[in-house]
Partner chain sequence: MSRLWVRLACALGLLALAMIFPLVARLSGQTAIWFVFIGMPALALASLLYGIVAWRAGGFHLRREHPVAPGHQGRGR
Amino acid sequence: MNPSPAGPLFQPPGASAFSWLALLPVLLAIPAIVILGRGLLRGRLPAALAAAGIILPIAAYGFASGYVMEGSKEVSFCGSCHIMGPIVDSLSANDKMLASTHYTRGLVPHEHACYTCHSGYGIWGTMDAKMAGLMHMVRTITGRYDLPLKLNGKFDIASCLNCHAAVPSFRAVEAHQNLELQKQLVSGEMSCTGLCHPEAHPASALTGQTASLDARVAHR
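May I have this chain by itself in the form predicted alone?
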């Protein structure tokens, strides 16, 4: 992705803020190590310290997991996988594709652009997105994926309607007012993309190949 212009005006509020969630696991782990070390040296611990020695590591693990899970919402996390790199790069390409249009116009949060569109509505949508992301990582590590990448399951229109349903310009579109069309879209019989709107990502980005890799292949 293109480097961001310098200057405070081009930095989202809170972008450089310190994350206390990242520090909490360390603050909890240090006394836990001291307590457990004391137990190893003395062979036993008072009941209160023993309980703290159990609770503190569990709490540290919980906060650390929360920090990692929160960080997995970031576009940079998605782009850290080389297979997803070309897709993330295409966001800022302004290539008229659906994802790029939303990203370059600021219609989705830049830091959480992938998560915003790929997570469904409500708590179950969040859980589904996290599970899908975990399986993406497993497939990447094990090499169990096919290129070009394909969208699994039906198009989730709820992710679109979460933002667009109440927008006057969306409601004013004549095609959107057709009740039969509405039923087909909501039921998943018809997709927003491909027919009326461009696909989310360019086909070239779904190959998982970077420009440098393409160049090396071309010279063989």
Given for the second form:
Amino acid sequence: MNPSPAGPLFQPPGASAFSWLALLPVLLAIPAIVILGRGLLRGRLPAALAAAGIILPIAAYGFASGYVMEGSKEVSFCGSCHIMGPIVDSLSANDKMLASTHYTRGLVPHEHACYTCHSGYGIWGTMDAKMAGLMHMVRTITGRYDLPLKLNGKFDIASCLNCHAAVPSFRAVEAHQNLELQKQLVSGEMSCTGLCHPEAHPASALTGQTASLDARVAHR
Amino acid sequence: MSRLWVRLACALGLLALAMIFPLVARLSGQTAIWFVFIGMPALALASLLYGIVAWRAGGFHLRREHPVAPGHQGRGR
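Next up, can you give the form predicted in complex with the partner chain of this protein, since the form predicted alone came first?
The next block holds the full complex; its first chain is the one shown before.
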């Protein structure tokens, strides 16, 4: 059996669509480079060119920031830092862990699997995720992280409930109907994983062991 | 002297713009780090530097007409 069959049926809708958000920063950057290059050579710029030389790069950065914000939701982006590689690889392993179960069964969007569970719910969840991503960058640059990796703070159960809360099979579980248990879960005193459900990621993936590159390339 | 500062501001602006191309070509943690931690500070510094040079050269000063003294009709009237 072909392990990675090709064809349009295996492409999510819009996967091959052209990204205007990627082109716009380049379209703005090119004239800005010409203007700033002239300024670099001559040491002065006429007022109109100077204004364009300031506005165009800022606009290019605005669009590029939007591109980063959107692109950083993708699994391939998360897995591009070496420390996250093993975790991304483990998603495809179908090892009965919570994340791989969701991923391999298509219970979360394949391209945005990490973001779906780790961003929390609503606009503040998105804001928190972006801030956390920025701190991940800082920690990657400075090497200020400890292995094995641990979740920073408590997992936001709203990410789970966003999908599960209204599902009849979830509601039908006797343990889920226990009001005391519900309060503990919602307050964060108790976690879904551990006692009742398997951990999200295998312990081996959290140790930063070298990942197989093939699995990460498959996500791109 | 101000030409040197303009050149420096332009060089920093070009450095910032250079960070966009690898980012668009291949969005990854590495290119995003370059964009955020090299490109953005370089762009901010370039804008600040050019703003200071333009301000010192009088670029942001409002040009006021000299007030005409009372009773003075002005030249050629």
